[in-house]
Structures are given as structure tokens and as C-alpha cells.
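Next up: just one chain, as C-alpha cells, the form predicted alone.
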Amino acid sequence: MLTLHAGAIARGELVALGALGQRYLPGQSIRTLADVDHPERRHLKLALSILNTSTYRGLPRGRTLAAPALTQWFTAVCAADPFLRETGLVLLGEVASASVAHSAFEAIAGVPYQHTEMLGAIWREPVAPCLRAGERAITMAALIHRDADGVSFAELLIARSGLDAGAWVKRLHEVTLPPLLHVLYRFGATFSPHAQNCLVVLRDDVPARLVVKDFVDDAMISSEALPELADMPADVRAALGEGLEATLLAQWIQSGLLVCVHRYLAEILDERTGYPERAFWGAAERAVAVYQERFEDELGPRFGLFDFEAPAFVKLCLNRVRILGRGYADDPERPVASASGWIDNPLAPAREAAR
């Protein structure tokens, strides 16, 4: 990076600060760093010139600079909602950001997008100060981890909790699905709750609350003209673009949580604890049904608009973009996920069986 910006450093436009004295530990995403000695300090997310799945892991300027305003909007609307306060949903906001343009690269028409995302940083709130006495937080990815002997972390949590697998899974669904769906239905907004972006807060090894992070990359809004989106700051709206149509917005939760986490967890619990996959998905559907019954009068039309229990949804493939699509080509815009085929919604049969 010093070599790439040598001209700006020589002109005094940038200053190389050198190494910091603190000790930092990379998280699961590698590019997000936590202060080892002071866990209450904000995490630091950096840009990396690594092509992973479909895109380079840089920091897009528009979204990066809009991150603090997006955090303010998201946290304000969620904090004002009684149900989300009841669930204890935690949003780890991105409270400060920086993005530095490279004058030579960005003077080139159609320059590959990765050269506009190389130097930037985002400061994110840590989870430690949000935890109450007796709580600890783990990523959703931890739930599907298995050791060299095939023992899963989830089965150990269940064993230590004193609950049977069914009761523990019921609590997991109650903690994760209702707050995610409420944000979608109430505000026409969502996150991508995949295994890295969501954390589960445990109390006595039982799921207690949900933590969501990574607004800059994985938050999105509906393209519908919903009144709840009318007061979104203009710079945030510009960074997010026109939004997504309703079916695709619901799919962010379907793909991020049902496909990327729960399908593996259901298989693991079936194999390791004897808790049937069918029971796992039935418990998920019941959590959705209980939530929808509670808010039918207020949000009923939104249940159809953002149809979470449609029979199938489009399969989005990230690696397919590189393997069968763009390869290693340089593009002026970030590639988007490739849609290929359909995935049967595991909640749909459970809903039909319950009728």
C-alpha cells in the first residue's frame, strides 16, 4: 500500500503512521481486527486486495462513507420499536469510516472497481459492552463447527444447557427468526444473516438474543415506496441504490440463514443427536407462525409482500460468478451473485403440514 500511494505520501497528502502499539486479533473475516487487550474498543475493518468468492474484499466508497449515517438510521428505528427492544436485538453499528481515492487509478475511465476500494477503514462497535452478566456471544458459524472427531459445537452446547435438542432448537429459532422478520416486515429492510454476520448471545449455553453486524456490505432496503423508508438520509439512500424487489429482499434471510446456516445445523443435529431434520424445520416454521399471528393485524399485508414461506426461492451462487462467469476479468463495477435454479423452501412443507 505504501508503494501504491508513494506519490501522495511524497506530496504530503497522506502520512504513513507506521505500526500501532496495540495487539490486534483478526476475526473470522480476517480483515476485521479486535484489540486483544481492550475488548471494549471498536473493531477495525480494513480493505484487502483478495478475490474471495465473487468479489475483491475492498471497501466500496459510497457505502463506506455512508456507513455511520446508515448506522444512525438503522439503530434509531430499531431502538424505537417495542418488539425489537423486547427481543434484545443488538446492532453493532459502524460509527466512523474513511475512504481514500487513488488519484491515478480513478482518473482512468472504466478502471477496475477493486482499484477504487483499496484504502479505507470502518470502525465498528464491539459486542463485549453489549453483553449482560452471564452472557457470551458466538458467531452462527460456531454452531456448524465440527472438530476432527466429528463432534459438533452445537451438540456440546445442548448437552451443557440441560435442555433436550428440541427445546434448545426452539429457543434458537425464537431468538433469530422473529427479529430478522420484524425488521423486514416493519421497515422494508434487512441484513444478510449468514454465519459470520450474525452472533448468538448465550446464557447458560441457551440462545438468548441475536446480534447483527456488517451494515456496509450486507444491509439492503426494499424498492417498494414504503412510508418507513421515507425519512432515510439522502446519502444513505444513494449508497444503497434503488433497493431490491420484495421477493429478493426476503431471500436475503432465506439464503443467509436457512441455506448458509440452518441446512447444515439441521443435518448435524440429526446425525449427532438424533433430532430429525423435519422437526428442526417444523420448529422454525412454528416460530414464524407465532410471530405472524401476533402481528397479523399490524403487518399482515407485509407477510404477502415479503413472502418468506414461498414454495421455492432462487438459488444465488457466489463462486459461480468467478468459476463460470467473470473468471478473473477486471470489471468497472462489482459483479453480483449469479442466479441458477431454485431451492425448495424448507419452511413451506412445514407450513402445509401444520394446516
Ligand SMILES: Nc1ncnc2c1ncn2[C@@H]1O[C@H](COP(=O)(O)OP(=O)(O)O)[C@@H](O)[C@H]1O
Contents of the next structure:
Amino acid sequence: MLTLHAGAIARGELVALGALGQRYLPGQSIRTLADVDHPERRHLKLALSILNTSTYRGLPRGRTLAAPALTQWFTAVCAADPFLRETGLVLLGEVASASVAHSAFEAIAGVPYQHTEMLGAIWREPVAPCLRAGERAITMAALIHRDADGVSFAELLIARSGLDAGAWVKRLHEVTLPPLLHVLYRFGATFSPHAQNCLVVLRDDVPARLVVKDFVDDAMISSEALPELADMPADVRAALGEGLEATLLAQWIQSGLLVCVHRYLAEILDERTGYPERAFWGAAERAVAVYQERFEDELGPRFGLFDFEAPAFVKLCLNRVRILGRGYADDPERPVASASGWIDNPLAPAREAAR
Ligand SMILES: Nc1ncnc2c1ncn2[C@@H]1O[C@H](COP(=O)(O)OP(=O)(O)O)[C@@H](O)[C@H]1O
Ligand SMILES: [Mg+2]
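If the one shown is the form predicted alone, what is the structure of the form predicted in complex with this ligand?
Time for the whole complex; same chain goes first.
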């Protein structure tokens, strides 16, 4: 970094402050760091010039600089919602940010995007201060972890909880699906709830609440003219762009949670505990149905608009972009996941059976 920005440093536009002297530990994403000695301090997300899946892991300037405003909008609307308060959903706000342009690279027309997002930082609230007595948080990815002997973390949690697999899974679905769906239906907004962006809060080893992070980089809104999105501040709207059509927005949750996490978890639990995959999806559908019954009067039309139980949804592929799409071309635009084919919605059969 020093070499790359030597010109700006020599001109006095950038000042190298040297090492902080604190000990930071990278998390699962590698580029988000936590202060080891002071876990209550904000996490630090940094730009990396590593190509992982389809993109370089830089920090795109628009979203990075808009992070505090986006945080404010999301946390304000969620905090004002009685149901979300009841679920105890936690959003880890990205409360401060910085992004530095490289004057030479950015003077080049059509410069590959990775050269425009090389130096930046986002400060994010840590989860520790959000936890109540008796609670602990795990990354959702832990649920699909298995050790070298094939023993799964989830089966051990279930065993320690004293619940049977069915009762434990029911709690997991009740804790994860209703808050995510509520944000989608109520505000026409969603997160990318894949295993690295979510934490599950446990109480006595049973899922109790959901924590969502990275909702600035990965948040998305609907392109529908919903009244709930109408009074969004201009800077927040500008950072989020035009939004996505409603069915695609629902697929954010389907891809992130059902495809990236639950597909594996359902299989693991079937194999390790004998809890059938079919029952796993049935329990998920039941959690959705119970939630929808409660909010039918208020949000009924939104259930069809953002159809979470459609028979199939589009398959989004990340590696495909690299392998079959852009290859290693240096393009000015960040690549987007390529849609290819359909996935049968695992909730649809359970929905049909319940009718
Ligand atoms: N289970 C997982 N699911 C999705 N991404 C993961 C997982 N584990 C690690 N990752 C990595 O995390 C990175 C995405 O997180 P990132 O946006 O960089 O951090 P943060 O969520 O802290 O803001 C990707 O590089 C991805 O490869
Ligand atoms: Mg992430």
C-alpha cells in the first residue's frame, strides 16, 4: 500500500500513521478484523486485492461511503417495527467508513473496477454488546461445519440443548425466517442472509435470535414503488440504486439461506441424526405459514408480490461468472452473479401438502 500510494504520501495528501499496536484477528471473511483484547471495539473491514469467487474483495466507494447513512435507515426502520423488536433481530451497523481514490488509476477511462476500490475501511459494530445474559452468538456457517470424523457442530448443539432434532430445527426456522421475511414484506428490502453474513444467537444451545451483518455491501431493495421506500433519504437511495424486481428480491433470501445454508444442514441432520430432510423443509414451510397467518391482514398482498413459495427460483452462480462468463478479463464493472437454470423450491411441496 505504501508503495502504491507513494505519490500521494510524498505530496502530503496521505499520511502513513504506522502500526496501531492493537492485536486484530481476522474473521471468516478474512478481511473483517476484530480487536482480540477488546472484543467490544468496532470491527474493521478492509479492502483486499484478492479475487475470491467472482469479484476482487475491494470496497466499492459508493456503498462504502454511504455505509453510515444506510445503517441509519435500516436500523431506524427495523427498530421502529414492533414485530422486529419482538424477534430481537440485531443488525450490526456499519457506522463509519473511508475510501481513498488513487489519482493515477482513476484518471484512466474504463479502469478495471478493482483499481478503484483498493484503499478503504468500514467500522462495524461488534456483536458482543448486543448479547443478553445467557446468550452467545455463532456464525451461521458453524451449523454446516463437520469435523474430520464427520461429526457435525449442529448435532452436538442439538444433543446439548436437550431438544430432539425436530424441536431444535423448528426453533431455528422460527428465529431466522420470520424476521427476514418481515423486512422483505414490510419494507421491500432484504439482506443477503448467507452463512457468513448471519450469526445465530443461542440460549442454552437453542437458536434464540438472528444477527445480520454486511447489509450495506449486500443489501438490496425492491424496484416497486412501495410507500415504505418512498421517503428514503436521497443518499441511501443513490447507494442502493434502482432496486430489483420483486421475485428476484425474494430470491436473495432463497439463495442466501435455503441454498447456501439449509440445503447442507438438512442433509447433515438427516445423515447424522436421522431427522428427515423432508421434515426439515416441512418445518421451514410451517414457520413461514405461521408468520403469514399472523400478518395476513396487514401484509397479505406482499406475500404474493415477493413470492417466497413459488415452485422454483432462479439459480445464481458465482463461479460460473469466472469459469464460463468473464474469465479473467479486467472490466470496469464489478461482475454480478450469473443466473442459470432453476432450482425447485424446497418449500413448495410442503406448501402443497398443507393445502
Ligand atoms: N460460509 C460462507 N458463506 C459465504 N461466504 C463466506 C463463507 N465463509 C467465508 N466466506 C467469505 O467471506 C467473504 C465475504 O464477506 P465480506 O463481505 O468480505 O465480509 P463481511 O461479511 O464481514 O462484510 C467472501 O470472500 C467469502 O468467500
Ligand atoms: Mg459478508
